[in-house]
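The chain below stands alone and is given in structure tokens; this is the form predicted alone.
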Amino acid sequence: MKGTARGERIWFAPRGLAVAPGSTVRFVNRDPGNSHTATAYHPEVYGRTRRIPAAAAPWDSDFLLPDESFEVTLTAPGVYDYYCIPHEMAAMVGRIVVGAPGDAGWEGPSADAEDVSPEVLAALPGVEEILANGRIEEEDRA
């Protein structure tokens, strides 16, 4: 989680990374002027659209203020998009890839196009992109 001085843009870093079933993603808040959430895109969770596994467990960071952190632990492979509450209009969101397709349970990107805006669906990177690089920064956003 990230934003420039002034606060006109704000980002998770990376936007895109790939882990491994089983794997701890840990959120930090880095950004000194904002508070952020790291949030799942699911019904349980604010009554979104589920953008995550079906088996995997939805997830809410709450507010975390400068500093602070959150983590978890995704077990399911597929992939999994999430949000930062206040600032997902400015199109605050971020993809993990867990595992690959062709493994068990794998579950691809969510088909929905109805729950986001067009800004939120531009801003999530590939899952063969991420695949491809490991992980994806603000400044490879094309």
The other form holds:
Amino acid sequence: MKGTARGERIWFAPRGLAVAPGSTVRFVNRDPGNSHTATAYHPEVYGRTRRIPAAAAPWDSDFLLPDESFEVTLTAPGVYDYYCIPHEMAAMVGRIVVGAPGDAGWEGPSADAEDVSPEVLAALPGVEEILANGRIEEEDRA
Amino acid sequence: MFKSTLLSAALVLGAAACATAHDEDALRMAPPGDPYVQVSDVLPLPAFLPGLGTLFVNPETLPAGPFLSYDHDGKLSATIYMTPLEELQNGTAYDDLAIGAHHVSSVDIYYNAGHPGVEKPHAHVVLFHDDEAKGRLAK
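Next block: the form predicted together with the partner chain, after the form predicted alone:
Below: every chain and molecule of the assembly, starting with the one above.
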């Protein structure tokens, strides 16, 4: 979770990440002038359309002040999309790919294009791109 | 009659000037008191925001403010307005906004993508009240 000094831009770093099933991911707020959340798209969390595997448990970090962190362990193979509550309008979203297509129970990316803005959809890296690179970093303009 | 009217006008102006000076004195040091609340007490934000300082706002004036900005020593250093770009584009005007102090040494205007309290992309309009204010608010 990062941002420029005056808050012109904010982003997840990385915004795309590939991990093995069972990995624990830690979100740390490295933005000294803002608070952020890492919140899964899921009906149980603010009634959003599900964008994580059906077998996965949703999560919401709640607001993290600078240097605060939150951990989640991801076991179900598939594609997980998440957002920052106060910054979704600015397309602060991220995608984690757990495992790979072909894994038992794999669930690919959500096809929904109604619950999120075109800007959010455009900001989510492609699954193939994430798997090919391991991680996708936002251009660092801080 | 004319003299009496002038005197009345002068008295009104004098009263207004006194009220303004009194208000400015009340706001000079943190906390400014009612109706202002400390932003970090009611929203999940750090108590001191680099570049913005410690902010107080009257919730009824959101989103535009004014936000009163205090330095680490509690001195009023800036008055800040936050105006959502979408509202401006749709015709909303933010007129006759209050000001924390009447001496303004410089003004910064810049884009902010959003934060708790004013989540829509907006402009920060920062009126610094002395030449060293920006430096004191920096970190």
